[in-house]
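Below you'll find only one chain, the form predicted alone, shown as C-alpha cells.
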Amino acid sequence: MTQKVLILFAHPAQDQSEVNRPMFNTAFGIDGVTCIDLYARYPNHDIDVAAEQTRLRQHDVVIFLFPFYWYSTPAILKDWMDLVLEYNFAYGKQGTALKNKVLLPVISAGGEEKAYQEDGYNHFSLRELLRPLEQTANLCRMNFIAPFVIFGSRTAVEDHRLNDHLARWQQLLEALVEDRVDFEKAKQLEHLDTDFNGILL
C-alpha cells in the first residue's frame, strides 16, 4: 500500500534559504510526493480555496515545510489555513474531509535544541510552541505527528550537517509514501529525531 504525500512549502525569502529550499528540491524527485510552493503559486496571497481543498482530498499525508518564524508559520501558511480549512470541510458537523489524514510539520529552527527548553532561551519546547498546529489537526480529526526539525539551521551548512539532514528527509519521505512510519510512536515524540530509526517500520 502506498500513500500520497503533499508538501506545502512556505518560505518568504527563498534566496536566503540554505535548508528549506534544498529540502523542497530533494522532495521533487520522489514518486508519490506532490510539491507546492505557496509563495510561488500565490504571490498575492490570492489562494484558490477550491483547488487547495481538492488537493487535500487527494492526499493522505500533509506536510507543512517552513522556517520557524516568531514561534509560528510564515504568513502565507496561516492565510492558507484560515481560508482553506473551512467549516463543514475541515471541521464542523459535516467537516470530515481531512479525517484520519496525517499532518506533519517540517521545520528549520535557527536556535539550538537547548534553547527550546523550559530553562532555555525560548522557555518552551518546540512541540509546546507548535500546539496551535496540533490543535488545528485535532479539530480537523487529523493525526498530528511530532515535527521533523533541524535545530541551529543558521549554521547547518558551515557545520556540515545539511547533507545528513537531507538524507534523513529523503528517507522519511520514502517511508511515508511506502506507509512504513509508525504513526502511533511518532505522535509521542518531542521531535522525530528523538527516535528516527524507531519510527521506521
Second form
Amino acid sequence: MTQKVLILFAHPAQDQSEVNRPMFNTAFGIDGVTCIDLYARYPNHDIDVAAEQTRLRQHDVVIFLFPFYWYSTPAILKDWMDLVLEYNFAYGKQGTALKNKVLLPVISAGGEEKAYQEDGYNHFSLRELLRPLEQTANLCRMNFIAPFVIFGSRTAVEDHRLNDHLARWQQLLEALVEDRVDFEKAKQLEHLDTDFNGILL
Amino acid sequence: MTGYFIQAFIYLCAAVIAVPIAKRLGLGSVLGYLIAGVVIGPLTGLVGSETVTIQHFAEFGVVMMLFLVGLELDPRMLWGMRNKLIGLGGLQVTLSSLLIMAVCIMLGLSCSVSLAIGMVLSLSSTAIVLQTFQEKGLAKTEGGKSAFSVLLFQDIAVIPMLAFIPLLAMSELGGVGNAAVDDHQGTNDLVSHLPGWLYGLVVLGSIAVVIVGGHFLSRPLFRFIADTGLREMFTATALMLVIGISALMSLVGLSPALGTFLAGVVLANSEFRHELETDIEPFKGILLGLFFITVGASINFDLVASNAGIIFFAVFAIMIVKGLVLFLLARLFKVRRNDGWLLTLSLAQAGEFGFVLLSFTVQNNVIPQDVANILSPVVAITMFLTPILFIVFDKLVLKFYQAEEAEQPAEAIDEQGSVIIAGIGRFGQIVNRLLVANEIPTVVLDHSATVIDRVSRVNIKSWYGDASRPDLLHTAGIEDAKLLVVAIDDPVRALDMVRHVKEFHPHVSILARAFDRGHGYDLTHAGADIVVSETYYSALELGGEALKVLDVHPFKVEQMKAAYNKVEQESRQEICQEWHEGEADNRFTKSYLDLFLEIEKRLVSAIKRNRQDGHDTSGSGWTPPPKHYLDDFE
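How about the form predicted together with the partner chain, since we already have the form predicted alone?
So here's everything in the complex, that chain up top.
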C-alpha cells in the first residue's frame, strides 16, 4: 500500500532560503509526493478553497514545510488553515474529510535545540509551541505526529549539517510513501530526530 | 543600357538559383555565391572581363559590413578586446607573414617579394568569415570573438602594409612606387603630392572629422530626418553617411572600410543604431553577394589548369601554415576546445584585401605580374574552400565536442535572454523600469525620436525605429530574446507584430498590451501569450478606491477586486472564442452579447457571495461556523 503525500510549502522569501528551498527541491523528484508552493500559487493570498479541499481529499499525509516564524507558521499557511479547514469539511458533524489522515510539520528553526527548553530563552519546547497546530489536527480528527526539525538553521549550511538533513528528509518521505512509518511511536516523540531510526519500520 | 540589364540579370539570376540550393544543402550562402560565380564566369562564359570592375564596386559591401560591425561595438567593448586584438591579431599577422615568407624564400623567390607575398596572404577574409558567423550564430562564441579580433587587427594592419609595400619596390621592375594609396582610388587622390607632415595632419584631421562629426552632428541630423517620418529619407541618410565617409577616406588614402568601421563605433551608442543597421543591412548583403560571385567568376580556369601543380601546392601550403599559426595561438591565448578549432578553421584562408594588396604590389613593382597572376586564383581558391572548412567544423568538431559535453553538468547560463520592449510610451516605460530595476537587460524600441530623447534624459536607453518592422526586430536581437513586450500605440501594427513574431520566432514569449476588449481578443487570437488591456487594472484599482470612499471595508474591497478579476480571467477564453465566431465587421453577435450578460451575472454572484450573513456554504471566505455549532462537540 502506498500513501499519497502532500507537501504544502510556505516560504515568502525563497531567494534567501538556505534550508527550506533545497528541501522542497529534494521532495520534487519523489514518486507519490505532491509539492505545492503556496506563495507561488497564491502570491496575493487569494486562496482557491475548493481546489485546496479537493487536493486534501486526494492525499493521505499532509506535510506543512515552513520556517518557524514567531513561534508559528508563515502568514499564508495560517490563511490557508483559516480558509480551507472549513466547518463541515474539516470539522463539525459532517466534517470528516480529513479523518485519519496524518499531519506532519516540517520546520526550520533559527534557535539551537537547547533554546527550546524550559530554561532556554524560548522557555517552551518546540512541541509545546506547536500545540495550536496539534489541536487543529485533533479537531480535524487527524493524526498529528512529532515535527521533523532542523535547529540552528541559519548556520546549517556553514556547519555542513544540511546534506545529512536532506538525506534523512528524503528517507522520511520515501518511508511515508511506502507506509513504513510507525505513527504511534512518532506521535510520542519530542521531534522525529530524537529517535529517527526507531520510527521507521 | 541593355547590356547592363542583361549583365545584372545574369548575376542576380545565378545568385537566386545557386544560393537557396546551397543553403538547402547546408553549404551556406557564401559557397552558393562562389559557385554561382564559377558557373556564370569560367564555366559558361556568360560574364567575363567586367568582373574585376564589378569586384571593385562590390568591395563596397565589405565597407558596409565593417560599418555594421562597428555599430555592434561600442568603444568600451573595443577597449575590453585590446589584449586579444593586439596580441592574437598582431601575432597572427606577423607569424603568418614570416612563415609564408620563409616558404617563398625556400622556393627561390627574393626576400622582398617573399615578404610582400607573406603580407598579402596573411590577411583573412572578413567578408566570408563574418557573414558565415552571422548565419551560423557563431559570432558570440569565444572562438567567434577571437576570430573577430584577428580580423579587425588585419583590417587595421592593411594601412601600415600599404605604407610599407612601396619600400620593397625592386628597381629592376622599373620605376619607383607610388605613394601609399589604394590602387583604384589613385586618380582622385588629393594628398599624394603633399609633404609628409602635412599628409599626416590631413589624415588625422579626416579621422577627427569622422569621430567628432559622428559624435556631435549625427544626432541632430538623424532627429531631423526621423521627424519627417519618411523612411526612405532615413535610408538615404544612412547611405549618404557611409558613402561620404568612404569618399573622404579614399581621398586621404586611408581604407574606406576602416573609416566606416570607426564611424560605426562612434555611432554604436546612438539611439538610431538599430535603424541604421536595418537600413544598411540589405545593401551590404547584396553587395557582398556580388563580391563573392565575382570572386568565383574571376577564377581563370586556363591559368589554373596550366599551373595546377604550383597553385594547389600554394593553396595547400597557405591553409596549413595559417591553420598551424592559428592553432598555436588558440593554445597560447587559451581559446579552448571547439572555440580553438573554430578560430583555426575559420581564418585559414586568404582574403579580399589580398586582392587589393596584390594589385597594389604589382602597381608598385614589388611582385612581378606573372607571380601575381598565379597568386590571384590562389587567394580565390582558399576563399572558396573556407565554407567547406566551416562544414568540417559543423560536422566533425562540433559533433565531437557535443558528444563530450553531454556528460558534463550544465553550465550556468552566462547571458540572460534579453527582453525586447516595443514602445516606450506611457505603458512600456513602466514595464521597462520594473525590469531594469531588477537588473534584467532590455532592448527598447520606439518610433518617435521625441519620446526617445525624453526618456534618455531619465537614463532609459532606447533605440529609434519602427518596431513592427521584422528586420528591425532582427537587429534588436529577436533571435536571442526571451520575451517581447508589445506596447506600441498602433493597434493594427501591434497585431501584425504579434503574428510575425509568433510565426518566425515561436520561442519568444509575447506579452501584449491591448487597446480595448476587441483588440485584446485579437491579440490573443494572433498568438500573444499574455494580454493585458491598458485600462483594465487601473480601472479595477479606481473602482476599488470608489468602494472605499463609499465606506466598504478596505480588506473587503480587495476581496471584491479579486473576485471580479477571477471571473474575468475564467471567462476569458470562452468569450474570446465567441468573439472570433462573429463576423469581422460585426463582432457583437447575439450569442456574444448573451455570453457577456451571462458573465455579468457570474460577476454579481461572485461578489455577493461573501455578503450573506451566517455561514455560507456556496462559497468560501473567512466564514465562521454556524451558531450553536458547539453542540457538535457535546
